[in-house]
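First comes one chain, alone, set out as structure tokens in the form predicted on its own.
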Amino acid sequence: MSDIAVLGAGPAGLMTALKAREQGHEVTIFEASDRVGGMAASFEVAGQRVDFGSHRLHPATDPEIMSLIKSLLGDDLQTRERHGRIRLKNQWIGFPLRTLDMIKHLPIRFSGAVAFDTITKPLRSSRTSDFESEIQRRLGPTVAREFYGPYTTKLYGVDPSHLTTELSNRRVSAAGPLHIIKNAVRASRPEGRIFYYPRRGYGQIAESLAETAIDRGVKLELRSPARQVTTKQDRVEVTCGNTSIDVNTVFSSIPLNALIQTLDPPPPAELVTAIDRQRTRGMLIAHLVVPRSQYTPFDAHYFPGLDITTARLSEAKNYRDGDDPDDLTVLCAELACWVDDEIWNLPSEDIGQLVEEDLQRAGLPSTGHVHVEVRRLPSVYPVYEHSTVDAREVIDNWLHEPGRVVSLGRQGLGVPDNLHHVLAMGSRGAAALDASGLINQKAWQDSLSEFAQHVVQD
């Protein structure tokens, strides 16, 4: 009998499985798709490895987890220097922000307004009730109006005043303008801009975790979607695809709305209603095949303005020194949207043309793309609205009483966290298991409280 079942072979699920196996448990992972990695996977387009958007492994990664990844990937884990830029007030500003670049390229009127906001920060009210007012308090009305306001609207699909401070606490690390300046000074040095990226794409991290887990005895079942999770007095019967096993504990990293549909006995109606009410924004990932060796030297372009539909454009070649074709490059455009809205159902070539028009409006050259491939991700950005605060409280209370079914990861907890955060979740989940394969409820509740303090690294 397997002791532990893991639903979902994304980073959180893979780390949970690997660490649980290291503790001596028998572990089976079930994954609905034909590959591991979830949204952190890589795949080929026109012979080039690409990702589901722009991803990086941050230096903020827990040292123990970073050590594990470095040991698994070896020289394939490359240390890179970030080289992105933001289109702000029709100007290109280097990202991460750097002091000299800001002085040279930010409009004087904009810089003057930010300086005034910095001086008057002590006069602003400390009482905030929403994302918009919290960003104004911290960074001033100018930054809120020109950057965070429109970019947040673009990503989350609602006015920032409708979003709670929970989102600003999780998504915005800067406490004030001086914090931004301090970060800009640090980023002015090459060592202040580093990140880590695998030679064969971001998905190589998940692939190496999966390979290592299998080598150590974890069983991986692909194309095996979760069908039923039946909790009994002394075990859990898990049916995924055509396989049924009895286990002591289930770790689920699949979306909560998918998990609750499998549960027997069914969860409380209040929970089902709460999960239905909690909205999550989807995203189109459009890969444009461009017949040239390089489109630009930048790894990523950010478009906060609402005049452009694309939120971010990245170029996989520029993230690594890899075995990429010499005669083409693949661009990745990210377009946030609601599932089934107008652009969600557009044909791939129409989406490619939309991106092309966006880039021309931004002053970038025509891509001359010869092919477009689109991936549709229905669950990317959890929308923390005032109207659903009570629903999230119901969900959170349920997550804190996991019993034999533990939900974790970005999808399982409905959070916007980075890869290093969800890897830490998997490690902590396995650490909360006792020798019999049961979860230590207090240890897991403490972990959830720590996860709530995660702040996304941009």
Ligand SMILES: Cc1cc2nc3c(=O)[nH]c(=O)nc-3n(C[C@H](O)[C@H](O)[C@H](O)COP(=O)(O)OP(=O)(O)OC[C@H]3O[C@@H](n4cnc5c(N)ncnc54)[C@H](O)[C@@H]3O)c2cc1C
Second form
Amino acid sequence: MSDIAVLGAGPAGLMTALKAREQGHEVTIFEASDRVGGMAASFEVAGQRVDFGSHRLHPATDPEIMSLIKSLLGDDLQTRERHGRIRLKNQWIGFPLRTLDMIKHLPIRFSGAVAFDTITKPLRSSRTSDFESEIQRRLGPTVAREFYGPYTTKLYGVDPSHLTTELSNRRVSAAGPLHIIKNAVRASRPEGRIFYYPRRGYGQIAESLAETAIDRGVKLELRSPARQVTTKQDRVEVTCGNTSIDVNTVFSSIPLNALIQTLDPPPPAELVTAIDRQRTRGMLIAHLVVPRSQYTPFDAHYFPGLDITTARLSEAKNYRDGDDPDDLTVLCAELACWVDDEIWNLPSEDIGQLVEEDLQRAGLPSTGHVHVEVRRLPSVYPVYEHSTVDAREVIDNWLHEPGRVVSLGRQGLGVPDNLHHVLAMGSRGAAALDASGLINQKAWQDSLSEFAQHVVQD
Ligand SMILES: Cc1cc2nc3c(=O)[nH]c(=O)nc-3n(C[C@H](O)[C@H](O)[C@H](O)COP(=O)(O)OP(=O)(O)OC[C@H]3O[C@@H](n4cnc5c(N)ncnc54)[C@H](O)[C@@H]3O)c2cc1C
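Compare with the form predicted on its own: the form predicted together with this ligand:
Complete assembly follows, chain above in first position.
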């Protein structure tokens, strides 16, 4: 019998554990916090279940993973129609973009410039070296300047010309303006803009994965942060919280900088420096409790403009038909920032006020909120800068030679991936184990190459 430890009970860790258990391994998950789900968890604010920002399960989910989620959630997994808005050129446009809506609401000069960019696409140079020039090449200068430029700066905290094409390839699926138009035509039909969402919040996916894993014999230890991972010749000794166990292989889905601090023997100094240099952008998640049944009928408002600090505002109730209280609604504002920015440590009420001012600037009504709760996610977006390409190469080489400690998941690989991507990672990680609980390096390296093709869905 082989033993496996999994660090972190987010979606990646839970899926790894479930699949490894199904293959007959003894599995223990260690989670630092008091709940499962990581960034994809749900929790209560003022008696209403809410998420860490707007979360949707996308139709792009691999069919095998989709059928697992459907079997876990049954009727609780609802098929919903996206109903968002984006603020472009001081106008509200339906999001995802829809053809008629674009024609009606986009200023004619803007549409004309986009049409010109579309016609002249073949004339643009195919040689691009950064996020900005790649988006200009694919979508034209107008969309790059008015939408992707400011939104990328807002989310990543740097000018898009400092970011690599790897990030544009992973983050932006549209190959050209015609692709956007094709998507807009599809989204004009209700069935072309669906997503899936659990009745009790996005975290219900992780919760049901955890329940099933436990039913099948996985041990889950909450409030057990990883403290030490000591690799010996034929096993690994893992100490998390107050528990120590010996295992054959460790899967880690915790942030890489946390993992390397636990490693004994310590990792090469070059790797420690590389991980330290790879910056990640943090995010404030501010929940505003509003004493009325609905703020707007929209599920999410997107604010690409740099005149507004909030990047997105979502209203949890509008994502589902659930058992939400009638007399209040909870809004969620996402504010990307660096952890050493002044805003990071502002009191909750001040952040609530800042969001109110943002909404006012966008022409939305005051929420009249009566309570604010702020959660701080220090590491949401990996920032792929030109200046750290060499650091990422060092990290990548290490990830490709995992030995008995395998790092995966969004923060374990330093990628901006969706939930369905990290579930695939967990599944592939477990599949790469042999009967004695050792990782097949070649199989895992092949999987890493496949993960590099993931494109984020927004
Ligand atoms: C604002 C926002 C919006 C998003 N929207 C979507 C969306 O619409 N659709 C979608 O599919 N995805 C979305 N995502 C992405 C999704 O949340 C992630 O892909 C997913 O949560 C990653 O799962 P993970 O298990 O890899 O990592 P995480 O969720 O980060 O889980 C890591 C776990 O490790 C634990 N941990 C950390 N340190 C330690 C330690 N030292 N010891 C033990 N445990 C530790 C953490 O507590 C956590 O539970 C969004 C993410 C954000 C932030």
